[in-house]
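The chain below stands alone, shown as C-alpha cells; this is the form predicted on its own.
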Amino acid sequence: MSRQRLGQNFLTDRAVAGRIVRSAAVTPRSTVLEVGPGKGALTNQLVASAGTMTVVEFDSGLALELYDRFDGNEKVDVVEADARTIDPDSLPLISGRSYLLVANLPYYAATPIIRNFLESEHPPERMIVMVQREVANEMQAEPGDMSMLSLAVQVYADVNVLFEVPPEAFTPKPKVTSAVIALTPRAEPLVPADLQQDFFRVAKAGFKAPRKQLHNSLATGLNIDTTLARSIIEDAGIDSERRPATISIQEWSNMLESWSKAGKPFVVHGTSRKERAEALRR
C-alpha cells in the first residue's frame, strides 16, 4: 500500500517527540513497542532512551528503511505488520514482558489499533499515543458526552489527555490538531469478559439513534417494541427519556442485566410481525 493511500502525517518536531518520550517515562530498563514509526522522529529518541525496542510498521517501504537503519542493532526489532490485528505475544522482544506502547498513530487506524492492544491477552503497561484531538476528547468523555468509542476504551483503560499538538509539527501538515493521550489498562475490565459481547450489543443498540430518547434508540437498535425497550430501561433504574450519551458504564451494565432478565430480546430486521410480537412477550 502506498504512503499516499495510507494518508500518513509524519511527526517532524523533535521537541514534541521528546515530550512524548518523557510522558511515557521511558528508561533504560523499559521494553518499548512503537507502532507506525514513519520517518523515525520518535523512534530515534525512543531507541536512545529504552532498553529494547520493537518497531511495527505497516508500510513496506518505510519498514525497509527501518531495517536498513537498525541493521545490526540487537536492541531494536523491526517488524512489518498490521498493528490493527497483530498479537503482542507474537513479537519476540514483547512476549512475556511488561511493555510500554508509544506511538504517533495514523488517524485512519488509531481506534482499531488501540482497541486491538487494550483487548489483547497481553496489553501494555501503559500507552502514550497521539491521535486526532476530537478522538482523544471522545475517548476521555464523561457521561453527558459519551459515545460508543468512549465505552469501548474506558471499559478497558483509564484515559487522560496530556497535551495538544499543532498541525505545524507534521509533514505534510494535517488539517486538524492532534493530542497525546495516556491510556492505562485496568487490572480488570469494568465489564467481565464473559459479558462483554452482550454489553456492547446493548450499548450499540442504545446508540443506534443517539439524539433520540433512550427508549426510542434502544427499540430501534434491538428492533423491538418501544414499550418493551422502556420496560428494560426502567427495570434498570434509568429514566428512559434520557439520551444515550448521558448513560454511564455502570448504567449500561445495569441495562444489560435487565435485558438478560427479559430474555435478551433482539429481532433481526425483516422478520415477521408475529416474530416481533413473540419478542415483546418474552
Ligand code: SAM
Given for the second form:
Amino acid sequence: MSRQRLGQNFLTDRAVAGRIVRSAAVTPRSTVLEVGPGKGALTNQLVASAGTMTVVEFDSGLALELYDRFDGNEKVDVVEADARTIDPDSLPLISGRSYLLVANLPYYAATPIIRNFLESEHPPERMIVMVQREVANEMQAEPGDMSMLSLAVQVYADVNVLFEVPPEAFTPKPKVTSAVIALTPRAEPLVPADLQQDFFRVAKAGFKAPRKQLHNSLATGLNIDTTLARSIIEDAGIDSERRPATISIQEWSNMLESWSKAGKPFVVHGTSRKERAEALRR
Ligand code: SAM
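Given the form predicted on its own above, what does the protein look like in the form predicted in complex with the named molecule?
So here's everything in the complex, that chain up top.
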C-alpha cells in the first residue's frame, strides 16, 4: 500500500500533540500502546511520561526508523503490524496488563482499528484517539442520529468527543477536520456476548433503508413481509413508523427479543447453499 493510502497525515503542531498526551493522563505507571507512531509526533511525548510503550506501525520504512531510534531502550517495543487485526495479547508488554491506547489514527482504517481493540478479549482501559470529525460525532451520536457505527462502538464503550483539530495541524494537510475522542470500554458490553451476532444482524437489517420507516427497512433487511416486520417491532413496544436512526440500543435489544420469539424470520435469497451460508454469516 502506498504511503498516501496509509493515511499518513503527520501531526506537526506540538501543542496539539501535547494536548492529546495530557488527555490520556499518562503517568510513569502507565502501560501505553500507540497505534501508527509514524514519525513520532506523539511517541516522543508519550515515551517521556509512560512506564512502558508498545508502538505498532504498519509501514515497514517507518517501523525500521523507529527500531533504530529506540534500539536498546527497554521501555519501548516497536512492532511492525496491522492494527486492524493484531491481538493485543500477542504484544509482550501489553499481555496481562491494563493499558492505555493513544493514537492519531489513519483515516482509512480508524473504524476497523477501534473495533478490533473494543471487541478484543483484552480491550484497553481507555482509548484517546484522533479520527475524522464526522466519524467522532457519529460514534458519539444519540438516538435521533444513530447509525450502525454508533451502535458498533457504544455497545462496547462510552464515547466522549474532547476537542477538534484543524487540517493546518498536519503535513500533508488533510481535506477534513479531525477530532480527538475518549473511548472508555464498559465493564460489560450493553449486549451480552452470546447475543451480539443476532443483535447486529437485526440492527443491520433495520438500517438497510435508513430513510424509510422502521417496518419497511426491517422488512427489506430481513427479506420478510412488512406485516411481519411491523408485528416484531410493535411487540417490542416500538412505533413501527419511526426511523432507524431514532432507535436506542435498549430498543434494538427489545426488538431482538421479539424477533427471537417470532422464530428469527430471515429469508435469504440465494441460489446455492454456499451463498445462503455466507449471507447468514454477514
Ligand atoms: N502518530 C503520527 C502523527 O501523529 O504524526 C502518525 C499519524 S498518521 C495519521 C497514521 C499512522 O498510522 C501512519 O504512521 C501510518 O503509517 C500508520 N498506519 C496506517 N495504517 C496502519 C495500520 N493498519 N496499522 C498500524 N499503523 C498504521
